[in-house]
Structure formats: structure tokens, C-alpha cells
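Take a look at this one chain, the form predicted alone, written out in C-alpha cells.
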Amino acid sequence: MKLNAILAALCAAASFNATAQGPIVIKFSHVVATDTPKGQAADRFKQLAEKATNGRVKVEVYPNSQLYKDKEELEALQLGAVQMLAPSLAKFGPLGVKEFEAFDLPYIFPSKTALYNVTEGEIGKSLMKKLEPKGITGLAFWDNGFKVMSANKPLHSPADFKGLKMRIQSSKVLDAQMRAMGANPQVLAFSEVYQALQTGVVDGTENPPSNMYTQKMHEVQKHVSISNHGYLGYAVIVNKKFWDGLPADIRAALDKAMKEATTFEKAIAQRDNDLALEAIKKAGKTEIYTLSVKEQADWRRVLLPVQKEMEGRIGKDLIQAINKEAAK
């Protein structure tokens, strides 16, 4: 009887929300700080969306895992507890859309131009389509640039990784990447990384500089290697049922706001990473090392076989198509 009463109340609330004159609320949850490229772009989308809809839409942004951690946020979106997320692309592998793990492959994108050839072309569109059976609509790819490696010891060659406990996102590709380097990968939620580094639960991690700086990881990491070995990007996604149920004019206005927010996000991502790296240098707690041409070649030699290793998981044709597109 109690369950029936709860269901009746939920139905009544849904009916009221659908007919009330109040604004449509979009809860936009993410796990990073507000001053990262993703955090700033989420706030920009809020401003643009509310203005474009003349207040008919209210966007509530919840940064820094205030609502949900890494493992929880996609389930929350599918259940409708939040309407919008911008998870890292690695998150879709555990959801069953393994093709997105192609973005985790080491050294698959030689430049931002190569990356945008993929995300803004047919490959990007087809990947977003694969989310729809999961109850998810993909709106845009956001950028956070190339990653550096950090630890409390210098990381100049693959041999330096031997035995280190390295934090990764939940990704079979990133697991294989760290194992190829001789490290022991440890899956941890992003919100838990600083403390894990501080207490020695893990020895090091990989991040774009903006994530490293805004989470203060440089305070507990003595060495950073500028390796640009991998890429970190995001997909801005919405609950499909919610999105499809919006009035057509509202959906069009939100689409336009998202395009503008995406242009803004891409413009600031590299700038913020460059500024973060300078800030880490100025803090004086971390030695920053740029790999030599020979050292970079050694890293590539050890890590490129991960692409072959992952063909059975991600799809040989997709990996080849990305490499072909990236080579243009």
C-alpha cells in the first residue's frame, strides 16, 4: 500500500510539472571543479540556455561530485534523477558502449586537428547514435586536451613505471596502457584521487594539467612528465526521454546554446591547460619534465601495441577508421 502511495505521488508530481507554468528544470551534474574547461562551459551553457528560452528553462549546475560520483552519475541520468551530464568518454565502456574507449587509446590522436576530424565528422555522429538504446541522447563532444603523467619519482622512460600504483578511470584500455608500462592500475573515483595520492594509496596518475591543478594534485606529486600520450574528452549527454519530451522550440534553443557553449569550451581548453602548467611550475612543489624525442619514441614503442590489443574489444574497423581520419 505504501509503495502504491509513493507511485501515485510521483505520478501526480510529474503531471503537475508537465502542466505548471514554472520553468523546465535541467539538473546538470559533473565531477570536476567550476574553474576547469568543463566547469566553465557548463556555467556558460546555463547562461545561454536560460537567455535563449527567456527563462522557460532553468539549468542547475552541480560541480565537483556534489550530487554523484563517477560510477553513479550515468545510472542517475538513465533513471532521470538528473537530466544532463558531461562524463569523460571512458565512462561509456562500462555502460556497454565499448567503442568510446577508442578515445583512451594511447597516441591515437597526433593533434587537436586530428581529434576534431573524428569528433565532428561521421565517426563522432555514429558513436553518439550508439548511446540511444541506453536511453541517452548525445549533444556534443567537449575537450580537455592531452594528458601528462605524474608521480613522486621521475617518469622519463617506461622502466620508471615498474611497480607503481597508478590511478586510472574505469577503462580496459587505460588498464592495458598502465600494464604495458609495467605499472599496477588502480581504479578510483575522480573525487578520491587527491587523498589517495596524499596518503600513498596510489603513487601517481594521469590528467590534463587543468584537472591536476584545480584538484591540487600538484601539491602531492613531486614529478610531472609532459608526455601527451593520451586524450581526455567528454560527451555532453541528456536523458533521451526527457529530451524527446521537450517542446520543439525549447529543444532547438537548447541545441543552439549547446553549440555556442561547445565553441567556447574548445577555445578555452588549451589555454586553461597552458595556464595550469605555468601555475604548477610557479607553485614550486613539482618538477616538470618534457620528454625528449628519443624518450617519446620509447613511450610510443611500448604503448602503441595497446591499439592492436584492444581491436577485439573496440573494433578493428573503428580503430583503423580513426587512424585514417587522424592522418588527414
Given for the second form:
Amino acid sequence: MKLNAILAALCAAASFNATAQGPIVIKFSHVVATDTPKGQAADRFKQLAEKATNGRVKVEVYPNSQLYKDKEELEALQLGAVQMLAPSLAKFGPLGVKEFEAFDLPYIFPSKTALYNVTEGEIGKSLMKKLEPKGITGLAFWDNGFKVMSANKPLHSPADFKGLKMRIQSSKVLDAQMRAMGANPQVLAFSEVYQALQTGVVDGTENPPSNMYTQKMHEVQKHVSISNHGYLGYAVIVNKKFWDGLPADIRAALDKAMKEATTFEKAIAQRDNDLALEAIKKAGKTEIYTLSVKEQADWRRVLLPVQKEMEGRIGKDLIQAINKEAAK
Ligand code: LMR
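Same protein, different state: after the form predicted alone, show the form predicted together with (2S)-2-hydroxybutanedioic acid.
Now the full complex is given, and it begins with the chain already shown.
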């Protein structure tokens, strides 16, 4: 074996956090509750990964922003302080990968099938490739669902949003979305949303029902509008140096575990959101309103132009390619 090959092998061996007797540890940090689609899938990945590697890998899941909150978690991954995350696709702009904000565009996906055509096809692959110069490897797309809007006043027409302070994720598309509705967008970490709503720092927000319910946002939001105006999903990512430094057999076993966890996650996402909406209704503290056909048309008229407005940031070709794929 040539000297440089030996050195490379030694570096690879040293690059992952294994010791002769201890397991390779994967710290998997995320910001949602355990009983959400992403939270359950993280736990399922842990089970599958530890079983598939006969305990040579130990996955430590840190839910609910226990270890790191929104912005911190991506920095921690790049530094190698954690090895795996599953951030919302709306949170990659600050990393310099603005194209992920295409997933935030209002009404870009008419259905989950349309979404999967994008995430499971060439567009999804090309977006994940854009993470590699940032020291990140994308492993999978996980699902959550279409978003509802909430506030302490009824949100039936776009005019109802005028002047409202609305919490958003760190996405310029979501900023443009809320401004198009006449609201004032405010980026806040997910872990800070409940208290910001409770204290009036912000008036309202958007999220799929599973996130609203598990963070108890329905206890501090009197009105929810089932608008399905936009989508929220995830990219499961790892620190690239860590991932490339794994023994090939371990990496292959983890890849298989991730595929099985992804299948599981997509199978529960819609059900969890349906159950969460039922639970919000049952709690009786929030009026749940379904937009009329005319109101839906009014929201579309106001929000669809955001796609054109964002061409300069996301890329006209990418938006056109997504719309073409989504229409299949
Ligand atoms: C949010 O910040 O609203 C969501 O991205 C949280 C999550 O990870 O689902």
C-alpha cells in the first residue's frame, strides 16, 4: 500500500468519532417535538441504523431544539459538533443555497404527488448537490405537509393580514409571501414561536397542523385558516467529512436505514397532520376555518406573483422546471 494511501486511510479512520472499543456516534439534532413526522422518523432511523450496524453506530437524537435551535444547528453541523440534521427546506437560504426556497413558493405544488416528482427526481438530486460545497451531504427529503395560517383574528381574505406581524422561517420567499398579503414578516427560531405568540411579539404564523399542535400554538391562536397555500418539508443532511470518512460498509448500512426511515416518514406525515388538526379542533380553543372557493382564488391572485418576484433569487429556469415537473 503506497504511503499516501496509508495516510488517507489513517485520516479516514481518525475522521469519524470511533475509538477502538466505542461505537461511531451520530448526534442527530432537530427542532420539533418527538411526536411529529420528523421526530418519529429520527427515532426510527436511530433504531434501524443501530440494528443494521450491529451497534457499531450509536445515534443520539436530540429533539425540540434541546441541543441547537434553528440557525445554530446548521453552524454546528458544518463544524462537526453534530453529524446529522433535518432542517426545513426554508432554512437553507442563510447557508447560501437559495434555490431550496423554491419549496416555499406559494402554490408551487398542487399535490404531494407533484412534490415527490420533484424531490425524488433529477431536480431533487441537483439541489442536494448544491450542499456539497458547504461541507454538507444531503441524504433524503422528508415530508411534513401543507401549511395553515393562524392568528388571533379571522384570516379569511388577504386584507385580513394587513399590518399583522407574522412569524416566518428564515426564507426570503416567505418574507415576500407575507408582504404580498400586507403583513409584516418576522423571522424567529421555531423554539421561540410559542412564547412570541403568547406575548404578542408576533400576531400569527404558518405551519402544518402537526407543528402547530405539538408546540401548543393552538392555545395562543384563536383562529386557524386551512389555506394549504404553501408546503413545508425537510432535507436530511450530514457533515460531509464525517460521512465520507465512514467505513464503506457502515455508510452503506446507514444509507439503507435512511431509505427505510424515509419510507416510514412519508407514510405517516399526512396522517399525523390530519390527527393534529382533529386534536386542535377537539381542544376547542381555536376556530378552524376552511377558505371558500372565492377566498382561495383571492389568496392565489395575491400570492402567485411571488413566483415571478422570486425568479431573480431562485432562478427562472428552476421555477419553470419545478412547475413543469409538478404538472405531470
Ligand atoms: C419551522 O421553523 O416552522 C419549522 O421548520 C420547524 C420544523 O422543523 O418543522
